[in-house]
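Form predicted alone, single chain, as structure tokens, below.
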Amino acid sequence: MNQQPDTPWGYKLSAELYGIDRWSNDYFGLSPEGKVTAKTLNTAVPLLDIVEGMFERDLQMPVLLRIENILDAQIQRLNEAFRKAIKEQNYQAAYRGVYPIKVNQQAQVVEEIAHFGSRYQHGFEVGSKPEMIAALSTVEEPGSLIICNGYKDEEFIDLGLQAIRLGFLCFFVIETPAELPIIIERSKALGVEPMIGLRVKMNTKVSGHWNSTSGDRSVFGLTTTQIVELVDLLNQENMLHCLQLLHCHLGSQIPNIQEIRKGVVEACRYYADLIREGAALNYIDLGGGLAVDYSGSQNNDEQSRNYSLDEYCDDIVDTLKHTLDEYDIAHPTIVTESGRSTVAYSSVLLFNILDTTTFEPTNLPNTMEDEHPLIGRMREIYDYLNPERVQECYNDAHYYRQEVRELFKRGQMNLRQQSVTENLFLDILHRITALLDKVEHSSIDLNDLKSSLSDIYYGNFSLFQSLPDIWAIDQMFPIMPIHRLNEEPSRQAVLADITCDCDGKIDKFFVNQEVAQSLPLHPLIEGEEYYLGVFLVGAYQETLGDLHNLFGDTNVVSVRLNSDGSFDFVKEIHGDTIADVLSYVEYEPKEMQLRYRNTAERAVREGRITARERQQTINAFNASLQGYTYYEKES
């Protein structure tokens, strides 16, 4: 039952605990009712709502959702921001936006982008043909830039060629000595005059998961030596007017401006040289590195970061605007790659609650006569349990609990007595915990504990398919429930997914501007859903999902947002069918038919079963190949 508005906890709590004004970037709130809502246009709509109207829809947890007015305020404030810091500060060339296509490469999310960001001319980085392909096909606007990074082939150079041809800014950014002769070699058979880039190896070190980018070992730019051998290449072919862009990426998630700063200075240089050696340069490309602030705690921590858009935007023209005027050289037109922070609010990974696991003491039995003589120096530690003592009682609890765990495997003590002494065990390191706010002084061991004792959340979803990094490198996303926020959570848990991989757990979480080991959450209340949400995961989740456990993409919505507080259900995918997955994976469907209805006629054969049987069996087994991959309720 929800508290009333007087209890001691209200929602504002609840606001605080999970620090969604701090992470959120104010497109995510609570409502009076204990509800997260999302806001935008002056409104706030509970994510519960939209969640009942999958349901309506016959869409199933797990649930991706993407809310496209966050999409387009992203892209909205990132130019706003540029453009009020160039003219504020009079400087004398315009801001292009573009985005990485490897972040999201999702249709609806690129296709949306390159809608919005028309207004703007937003246009796209690209890696490689596939991406491309969608940029090509995508993009609205003539004049729109397109910046093509990563190893290109003949095929890729054609299709950049002939963007240009359709009054596109197509940059091809060098990125190795190898790829300028078949640049020269394209541009020439097809009669188009290439626009070329390059990337330089920077020396500014950034801090974060993303900073082997720069330096000498990166794997992308060129060297100084390289810088000098390209540029006479294209003096001796006439085509040094062609290079117009110098692109210095410094990394991704750049949580310190003053490293921004310094990486700026660095790339004014080589422009300046680079100018002085006659190229045509007028655009700067200074890749990604706008963080995102998934903390929510505003410093310099590789999960945060210790600037807003605004400052990012204003140095990083105050810091080209004052530079370059010391070499009296013109201000070029300035171009970011804002992936990471241009999507990843406008996602929601959501999912109920299947069951949980506590490690609590259940009935606690009276003392037996016959007891077991450890049993019984286990029920003493209670006379000496006190704040003074609670290493000793710790120590001695874990002591006689080992013993007893000896005994039952060589067959000396029974089930049931191991029970007992399990359930002491657990009471006893309760009792603990409740002391330890009067410890002056606790050891690693009892600092751990709270988390030790904490339950275990089941969660719909694939931690592999739907949030890899959290497994691969130890990202954080924001994590809540989204209703239930007007009472207090009163359970400390760790979450765990349906995949049978003892990595699939989620075991840090942002509490109280902390990492905590444990998540605070509610209890499940029998004959109700638990839904929780990951918020933040809009970059690079998507894509970068596997099928462990043949666990396949969710179900995905995406949602608009009106003024009136109402919203429309814009697209819907359904996730992958079992069939689906199967398929990846090289099994054939409807061989995978033919074989099991064999199996079932054989077992007609043989008397197992009825033929009505049969055509039950074979009739479940053709439904789950249609069916969702993941935990499924009756409706």
Ligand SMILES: Cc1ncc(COP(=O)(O)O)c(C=O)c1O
Contents of the next structure:
Amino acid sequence: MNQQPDTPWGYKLSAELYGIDRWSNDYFGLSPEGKVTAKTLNTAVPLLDIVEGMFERDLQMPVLLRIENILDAQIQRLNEAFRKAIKEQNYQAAYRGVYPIKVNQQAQVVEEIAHFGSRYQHGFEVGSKPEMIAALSTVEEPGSLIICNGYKDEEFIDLGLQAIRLGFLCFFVIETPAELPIIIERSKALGVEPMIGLRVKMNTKVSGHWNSTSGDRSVFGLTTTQIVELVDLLNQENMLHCLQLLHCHLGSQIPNIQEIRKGVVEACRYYADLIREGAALNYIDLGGGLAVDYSGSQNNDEQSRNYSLDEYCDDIVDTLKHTLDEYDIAHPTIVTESGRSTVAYSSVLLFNILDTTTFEPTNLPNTMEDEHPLIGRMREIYDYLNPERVQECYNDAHYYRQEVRELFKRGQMNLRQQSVTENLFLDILHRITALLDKVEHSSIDLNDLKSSLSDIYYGNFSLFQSLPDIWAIDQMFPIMPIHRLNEEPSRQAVLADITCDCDGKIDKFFVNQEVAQSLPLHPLIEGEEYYLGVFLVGAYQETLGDLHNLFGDTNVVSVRLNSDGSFDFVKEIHGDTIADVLSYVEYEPKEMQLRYRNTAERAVREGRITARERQQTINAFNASLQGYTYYEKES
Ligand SMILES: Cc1ncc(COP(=O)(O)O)c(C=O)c1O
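Alternative state: the form predicted in complex with this ligand, after the form predicted alone:
Below is the entire complex, every chain and molecule, led by the chain shown above.
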């Protein structure tokens, strides 16, 4: 219910409400001035300062903000956590991380991972030829791992063999039996011995959104029969020593640590038996799955995880050590392909609110003389509106409103009468909502009432372009204002984007440690901008985004925070222009300019506009083609 605040409010209450300290992994916080800050290097920089810096550089909202220090910090945390676990448990081999390029293929991200990750020899996982080319041209350290997953043709394999020649540890992970003969053939042709891995189809089935990569029906990986055939073929070719890596991937965003442990135990069984078969295995690649706690609830539901990074690393090292020690098998190098957790935290989508719609009664009129009896019945509801009869009042209000709507359709009631009815209806529903706290058991209808009365805040962004997983798979991200957090947010709202598509909305939010159907927000202030941030969006969102309504890529800004609290704009990419997005769908901007010129020239010939006006309209058309696809405020 939208109410005026009557309690003193401070940034700590906002922090609690939006849960920022629970989901931010210590990368974001609130300042006493009520602003969201990005925190690294013992300093905290208000995002609003960065936004102001963007405007000075003519970068408008919406913008995807990347904070490079966070990317670096995540790589460091992962590698150091494994190092610590290995040391503490006296595990006899090392950890080597790889970043799966598909999780965010943007060059700036991949280059930063290669650059910072080189101190840990952090490598790449690639699933296609373009990703392979991206990895080969970016990775800095020979000796880094390049793990090739996905179906590989001759060209893909040749690229990998050349990479081995250059000193990279480039593994072909066999996903299907058909790949091996090509690998054997190409390695003979090029005279390079291949490094082979095999991906097993795991029985361990994990929960969460992304679980189809595990279990019997998983489309990836080799069955035990196929593994045996593969071993036999390698043996026949005297190449069993090339089989050095075992790969398994249970899925992404695995919320439950126990499932990860079970998966590792199963992987160890395959590992041990393949060693017995004579394979020279010395790497075990456990794929992705390290989850991000989007909700901050630290439990095993699909938007969260019930473990910390340290626990993840400790449990993997512990399970590998104890399981393999039982089989008396040397410890392998541990590889993981963490994508989501590496990049999610470093990107924030920032946008401004353009407008709001509220569902509040306005100008409730007094009873008119000759008022229609149905409106009178609606007014009578006020007489019996109390906690015991809220459901009845709700039903009656709906009934009378529907009757009035029917009469309006048949021309038996006029527009003003219908407007009075709608206003009374809204007023009654708001009063019912205010009573709900006193009602012991309420129906689904009543429970949904609050969200059905919430405001709509229109944000300058496209869900389909920037947050596709919200639409496609009901993924949730933490969303909150980035300023005014010293004021109580007195409105309840859902968010709509500017795509004019009914699916372009967000109506599920993390609020007060629960999933809510509306988000507490501040009322807009005339003449002032209001900015929201969608956090933890660095993984999977950028390349999955589509051109729905032809809203293109947003502006992207990469900043690096300094220890003195200042920050540098290290990179920026202006988002797509209108000409860009039109050319993606096969329009020819030059030809469009020509056609518009001809239309304008004809208007001159036919006396509808002057030659000078023709030039003005052509200039405006051309300028628009070079403009941003999102809503731009006049500067
Ligand atoms: C083979 C493979 N490795 C790694 C990943 C990345 O997983 P995550 O983002 O959970 O780290 C995926 C994604 O599903 C994958 O398919």
